[in-house]
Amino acid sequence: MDTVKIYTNIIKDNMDRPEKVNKLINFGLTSAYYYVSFFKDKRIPRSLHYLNKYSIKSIKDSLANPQNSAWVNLFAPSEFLIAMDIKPLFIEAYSSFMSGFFIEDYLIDTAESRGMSNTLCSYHKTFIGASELNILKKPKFMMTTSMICDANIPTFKYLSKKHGVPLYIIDIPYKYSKDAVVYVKKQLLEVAEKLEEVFNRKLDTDKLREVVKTENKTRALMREYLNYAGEKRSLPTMTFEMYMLFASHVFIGSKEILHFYEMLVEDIKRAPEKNGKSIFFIHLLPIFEKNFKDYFNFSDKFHIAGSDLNYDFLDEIDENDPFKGIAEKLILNSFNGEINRKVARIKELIEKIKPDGIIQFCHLGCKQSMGGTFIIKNLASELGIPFLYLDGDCVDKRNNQEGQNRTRLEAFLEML
């Protein structure tokens, strides 16, 4: 009996009853939380058990209390939300969980039937589909940035208009300059004022400084972790590398994420030496693609060395002036601006981790990722590291050519 399939079919059969679907999704998240709490896989280190629970709970909490929630994307400055005890729900995570429930196809088809382009990123279409069906309860606020993802602004504008929810779009200049920092800082001050108005509470600047201070401590541990990432085997599945986005982006600055990285560093120090071949991923990992799961999850032959998306900013933030510091962080993100900045960060990571191969899974709809593929391929060639790129979809499983992917992936891994 396939329990997941039965659960999926029950959800799909009730899509015209959003309240029931909400209860079913909450049941699924609650069940997952308690399952990973009580039935711990001994192959997974303590820190990743902690992250697994934290990630599920963060999604569950934000859905349970939409009036204390803000919809954001991966690169939104969530430090303000953490400082004000507002629960962020980020599009990419929600859509991944819906794909984990195997209902993303229904939600994507719904979005496309309401006029969304079939070339729009499936993370966004899944989220929009859930919104169209009223499965997602509207939040009190929405926040995104102009950087990296060209789907962010139209998606958030559409959702804001549909639900009548205030939205702030932070415009991030491509190039770093004093004027650029002043420009973004001014917008962040406006964001803070808007949050105070919408949620009827004050932002405590001292608490924001404490969040930034915690974030700096966390990022120091991230840099320490990288010192061991090339020598040790610590990431048993692709899912955990993607879960790391909760820690490296949306929830960084929280005490819980600092605790996670403290445990992670201790775990990697105790982890076994790397055996087999290590693979570094560019951008996203296809956690639902069957061939990748077969070859990388709990594998003794192939080790997941990391991905550049989790290390797009590694510097310290100004704790004395957190608005200025966060502005600098946004502008200097390695994914912002010209491709050369991203390539320089990838080169820095590759030289530190020294993987045996590089894979870029070009997620359908993510134009900034696909557009830089051959530049990154040239970098891999210069560094003398084998490089593979594959096209597919990290959310909509229907867009993955399993047979073709297997042929190319097997040939690449055999070459290593």
Second form
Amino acid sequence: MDTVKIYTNIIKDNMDRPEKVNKLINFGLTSAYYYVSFFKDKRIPRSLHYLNKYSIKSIKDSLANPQNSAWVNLFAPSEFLIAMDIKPLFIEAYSSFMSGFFIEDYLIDTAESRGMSNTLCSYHKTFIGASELNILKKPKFMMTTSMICDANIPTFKYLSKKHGVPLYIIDIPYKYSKDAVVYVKKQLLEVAEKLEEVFNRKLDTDKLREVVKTENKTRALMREYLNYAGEKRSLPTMTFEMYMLFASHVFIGSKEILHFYEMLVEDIKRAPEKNGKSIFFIHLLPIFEKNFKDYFNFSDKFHIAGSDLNYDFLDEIDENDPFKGIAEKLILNSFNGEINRKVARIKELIEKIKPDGIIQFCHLGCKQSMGGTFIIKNLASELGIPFLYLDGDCVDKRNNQEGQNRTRLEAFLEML
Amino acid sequence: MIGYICKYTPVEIIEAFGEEPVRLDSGYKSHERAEALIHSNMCSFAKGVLENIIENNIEEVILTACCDSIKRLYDVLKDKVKFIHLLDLPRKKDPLAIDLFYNEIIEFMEAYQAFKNKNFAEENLLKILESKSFNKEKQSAESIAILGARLKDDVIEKIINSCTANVINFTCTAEERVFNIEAKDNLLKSYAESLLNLTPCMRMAEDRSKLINKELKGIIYNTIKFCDFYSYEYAELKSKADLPLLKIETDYNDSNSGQILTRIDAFLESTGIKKMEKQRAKKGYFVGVDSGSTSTNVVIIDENKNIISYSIIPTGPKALESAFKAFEIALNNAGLQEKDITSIVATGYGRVSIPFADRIVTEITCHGKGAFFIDNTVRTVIDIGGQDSKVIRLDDSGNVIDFVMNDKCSAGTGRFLEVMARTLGISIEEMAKVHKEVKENITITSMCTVFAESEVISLIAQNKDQRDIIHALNKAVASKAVSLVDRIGRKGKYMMTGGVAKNQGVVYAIESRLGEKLIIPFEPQIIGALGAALISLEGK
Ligand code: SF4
Ligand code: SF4
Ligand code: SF4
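Instead of the form predicted alone shown above, give the structure for the form predicted together with the partner chain, please.
Entire complex below, previous chain first.
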């Protein structure tokens, strides 16, 4: 802990020297990478260990070579990037890492001082702050979708204008229809053209098809994993459920992620039977919140059963027409469209995983998620499962009221 | 009647059905019922609309998939009203997007037709569109623009009435509706296209910078509490546009219009846009005088609770003289004379010695009143003045239900900070800066000003970084304030008033201790006087 503190302080003292901070962050990521490579924690299954390394490396790689990278958000279709060997950097992951380095407060204050609203989602503020300070070197391209989260379009528009970096916004309709698919497909064709132009290389459609095939295989494994998620205990910390977002979203379609899921399925088959109580999370897990860390990480009593965000799409993508297939995948995401879609997915997952309780951590600023809290609460009571919602922030630690959270969390866990 | 909120709503279709479209506003006094249905951290406009729909029993609603808040509003309302429809609004306007939107409109028409059992006649639509398409006047040269989030109608109206310039409303409530009705063979399609061609709002993918032209004399930029869409554009304008720019934040709460209008007025004056003759308030004006130990503050309001003017001056050795002077300045600022004043309420330490007051009221009541008026979500007021500090607990109607004050010494007050600034040899402004990156986390152990001063002297002698000492002092004041809060129990939201609220460092330190943001009014020193003025008005 103290090394981290010293490191944090060095970064903060150098904020006016972006070059240096950049190096320090790279150093931090490299050390983290070597740390997880050499000091294997016995309690962590092989697959998650692999994922841990993969995630750190992916961030490191895109930061190290901004000219071959694109900024995206969690839901952007990165299949194109994978097929063209462009390294994506996604906002949510970068900001989480900065929070891990304890410098999110500085970055958030910077964003706010430039005029960003104090209720804006801190994943976005942290990212904006870092780019305002030029700690984040500008990439060659930016790509976002309009779906799910309001912050995406304005954040990317703002950053693209500021840095003069080309941006493509993919507008995803709220409702599914044939016309909607046509509309998105056309945009995906445009985005591909744009990528070819900016990076000056061709998109090989066969390669894209290969990525989609791999993605389909990966999703099959994901579904298989879910068959065991109810009985087994395989996620030692909350962070891993969040690391899974690298696999279930931005990097899905890559060979490495397929390999990860293969290992994950093997691991869960071998994992011990679940004991204690299991909790299913809605949307995000507060990986930096002390109370949650105390109760859930490496715990025998409480077990993380999963979260709906990792399973927002479980179907197959059309391999014959990957553009159309990806368009459908985007529109049909369970987080897009009416909340009923999300509710149906949660219900499906809960019936499979049979958790003992459901927790929704309402991340400050995330309207799409907290706006549905009471509807999900109703679902939980319909299913007869205790439900708790807590307000806080997954990135900005200052927005968590530890004392209050503790009482409510403890009371809830006692209730189970 | 069918309620809607967005300018992209096909209101002309509704009219063609022979039904009345009504733009929903959110003139709520509380969000109690809304917050039972939707999380309280949602945008205050969306909550207000929800409240409005429940309160007025609105049975038919059409929404657009505008933002996350409205989408969730739709989800929540779905089984609560008789008819609800959500239109998916594309963010682009290429031919495919127009097709999509056209289909959406057809879908809505069919749904509404089925619900009402009424037929739709295209001739009606054509007539309505014809009547609307040609009445757009060219704007004259001197204009100010209202950008950002929607503003309440009454605020827009007051802006229009208070200046001579053209006021162009670019927000969601803009009324410009020009339609292409040439293509009569496919009227609905070109109607859909015309709608998508309206001035793009923030959620659209289009670049909005073309809205800002050189002719504008200024921009009033509105943001709404808990809505994050608009801060980006504001940030961009702030760094780029070389136009006068005023940012305001509203929360669709009736009670803060007064404060906003004062700021808008001042802004219009500063842009050189001549103000129209003020209309005389019929029932006269009402004054609050807060005669504090350090400063004397006066606020004048009109019968509609608009703040007309205010003054803040240091209290001299004779409280009465200062009160006269502050009153005079406020009258002058407002362009009023004493005879225009209907009644005066005095508060503060010196209240008893103000002969021209009609009534005296304690500063506890006045602070509570003023704070609740500025923001009715406030439940705890932390007031740190020059010589004393207090914490006031309000109930849901703004009544004072509990309070605590500091002991009779200057620990944790403005005075404490002043003494320390002098000891450090720096200005009070320098003291007010936030120093978040501390090298060393020093703690001042003594609360007593005299002892703390010697502690500071010895820290200086030890060559400690001045910023760390300032940080330590701000923390000391914060800890005192928070322990006062803890004496009556924590309950948000918190507002901080009094001169020390201008000290960012203290505010930050209190926020970190409470783990909550403090609401800081635009002029934290006048809240007591404002409360007194309100009491003066209500006493009439
Ligand atoms: S937490 Fe919510 S608001 Fe923030 S990036 Fe994710 S979806 Fe968007
Ligand atoms: S922001 Fe745009 S879509 Fe939303 S209500 Fe306003 S005009 Fe309509
Ligand atoms: S104010 Fe903002 S969050 Fe609220 S409804 Fe309008 S766009 Fe949505």
